Amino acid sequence: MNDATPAQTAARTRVTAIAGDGIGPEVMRATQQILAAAGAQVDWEDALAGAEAFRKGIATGAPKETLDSIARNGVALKGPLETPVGFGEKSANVTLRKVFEMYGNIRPVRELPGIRTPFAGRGIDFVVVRENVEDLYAGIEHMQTPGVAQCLKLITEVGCERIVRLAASLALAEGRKKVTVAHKANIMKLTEGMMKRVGEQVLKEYPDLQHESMIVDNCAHQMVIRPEQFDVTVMTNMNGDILSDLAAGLVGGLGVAPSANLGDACAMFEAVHGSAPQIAGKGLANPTALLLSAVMMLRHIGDFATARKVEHALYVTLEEGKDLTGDIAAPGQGVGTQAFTDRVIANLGRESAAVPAREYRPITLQRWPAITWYKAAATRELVGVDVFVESERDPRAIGITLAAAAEGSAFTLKMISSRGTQVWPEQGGNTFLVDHFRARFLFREPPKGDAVAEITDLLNRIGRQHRWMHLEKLQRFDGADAFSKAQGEG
């Protein structure tokens, strides 16, 4: 699916297959049956990640051995992870996307013949393309106050570009004709907006496809409503977390979506269905999502023909209705994972009629230099800071204390905001107050320089009656604000 070579030996392809946890190895070994079935040139190298993983104290569920097998071989197919939840373990299935910046998901949204669903019949048949690694899962995070807790949303215009122009090319790969670009930038219009705006622009370079922006809640509502008016949709990390889940219980859940991470480097093809731990090891297994995972990854390393078969033969099953697993069979007729497998594998050669045919030729991606990404601007000032303070006083009282320790400083106190909105000067309203407040500073003159002594000076005063956590530069780029501000803020 991209330009990356993986590691070939006499025309076969060398794949790290990670089975995973729970389910994983059930579903993996299914897969990979039937792929030796239909003939795919494909030999596999086992690899780790996980609870295995988390178990034996490697705190980022992917051992080096396993990152090893991936760097060397370009592709991986992988089963579920388990993740801890809400402890300091990072998720493996992270730290694998984001080690070898696989920065684009693909989620193929597409009905699937003889799964029962309130949509079927209406022949869904789209992609969500969701940025992977950046946004709120850079998993930036700091506790500000014992009570209040924050996550960096980080947003590069790099990044933007890259994951539209992957949508693009994917849309143009597949004879698609229109890409959505889904964001919240009438909220978040420095993060989210970067989205929309260099969405907009990278799309004109492309005059083959149509395009349009929406609102992201508003594309989550009309995927419900109208899920037949989209093609291609791309969005920001998050936004396309959420709304690949929403899209894949359109056409059956997440035990049938395929998935695929994509990146200059790697690939890697995984189920995203969960671990299942409440029927692992009972050979009940539905291993629908990770075959259709591995077609996507017979495409990416170029055997069309072996994936078109696989596909098809798992169409034919379907529509038969014979031999499926209890989660998609008719009530009292589900049967185990190997007799699945067995009835794909019996029905490879065969063609679905019921399936619309849709050619697929080789994703063309941009190269991404291996440097430090970098823009200058033409001009830049910097205004002044916000200082984030945490105090139990009332803002009137902070505000008094804070304008006091800007007299004689460069400084002068503008305003105060509690959560975003704007609480001294006072604006009227209900604002509940916790005890994390930003105080905005402007400088009195222009400084020169970086103005770090005049940054230090107003940080040790205000450290004389408040704690204070953390400071963001108040920049102006090119003559237009980079920073936001608060509600009520004049």
Ligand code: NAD
Given for the second form:
Amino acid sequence: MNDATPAQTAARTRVTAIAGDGIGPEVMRATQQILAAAGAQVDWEDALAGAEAFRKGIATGAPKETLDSIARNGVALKGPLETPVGFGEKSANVTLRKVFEMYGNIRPVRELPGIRTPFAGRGIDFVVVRENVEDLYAGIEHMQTPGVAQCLKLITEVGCERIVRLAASLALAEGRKKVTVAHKANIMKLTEGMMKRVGEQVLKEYPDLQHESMIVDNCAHQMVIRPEQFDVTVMTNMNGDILSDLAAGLVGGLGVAPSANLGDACAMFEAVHGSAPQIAGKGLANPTALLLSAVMMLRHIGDFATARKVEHALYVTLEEGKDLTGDIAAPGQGVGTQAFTDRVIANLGRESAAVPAREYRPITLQRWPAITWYKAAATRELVGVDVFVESERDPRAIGITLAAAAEGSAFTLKMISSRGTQVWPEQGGNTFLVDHFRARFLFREPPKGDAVAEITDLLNRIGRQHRWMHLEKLQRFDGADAFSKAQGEG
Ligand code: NAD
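Can you give me the structure for the form predicted together with ligand NAD, which would complement the form predicted on its own we have just seen?
After this comes the whole thing, all chains and molecules, with the earlier chain placed first.
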């Protein structure tokens, strides 16, 4: 799928295998058996991550040997990893995705034969492409006051561009026709608006693809009402997290949902489900999701024929409904993981007529510079600051004290907002108040001297009467405001 060279010896590819926790080892064993029987030219390199790593005191959940193995091979197949409470708080999954900058999360959503859902027979066949490393998942959180929390939503132009290009490449590789950019630009004009704007701009370069933008809440609604309309959808991290699970629910749920995490140098394939501790070690787990992830992996390493063979053996097995695991079998007829695996192996070489064929070609991933990405602006102006203060007083009292504090400084107080809505000067309504206010100060005239000294002076003045906890500069880049207005701000 990308232009990194997977570790190959002759025609064989070495792949890092992380069996993972709970049912992980069982579904990994089943998948490896089926791939071996199908003749996949893969050599597995076992690596550890998850609960056992945490128990050994490795705070990231992924030991260096595992990271080295993935870096060396460029391809990994991974079982579910627990994030055990009490052994550190970082998720080993997120560590692996972030360390290798696997920015593209690919979640195919395809109706599977024999899987009963309220949507069966509608021919659902689309892909959710989710940005995997930015957005609220950067995990930059701060308590602003004892009762008010904040999480930074960081979206970058390069992050939007590369995920949209990935979605377009995937669409072309799979012979798909349309890319839908889902966003919440109507509310978050700078962050979600960036995804919409960059998406529209970049997709113009792909004349063979139709493209559209859709507000993400409507996209959720449309996925349930008329899922057949989608082909490839692309969105920011949190929207993609939620909508990809919703989409998985349309075609049989997390137990049968595969995924890929793609970056410039590495790709990691994994089932969407977790470690299912209730059934772990009992030989009951359904390996379908990991097997379909392995099919994606085979295509990634260029083995399209084996991918098709495995996929169809699985489809035939599901279609005939014999020897299915308990989660998808008719009531009372479920078998264990091994019997299901043996059935898929017995069906290797058979083709399912139920699933329309899809053409797959290698995906071309653009390589992004290894150096820090930097975008310059031709002009920048500093026009003011937003200072966030904690106060139990009412907005009028805060307005009087802050306006007085700014007297004699380089700033005037323009407005105060509570959770984004202007509350000073008053404009009616009944905004509920908490102890967290944003005060917007504008420079009386463009700063000529040391603007930082002017800001420090303002903070000192404010600090005499109020607790302030953070500050944002108000800038203009290339003549355009680089900040949003408050609700109700003139
Ligand atoms: P889960 O996906 O493990 O289980 C949800 C339900 O689905 C359970 O009833 C389970 O028995 C069933 N199920 C899941 N996979 C199945 C399979 N292959 N065959 C049959 N039944 C299956 O979700 P959870 O219980 O919320 O999470 C358990 C643990 O997994 C947690 O520690 C969580 O952090 C972790 N987790 C890891 C990943 C990952 O590694 N990508 C994803 C989700 C959850």
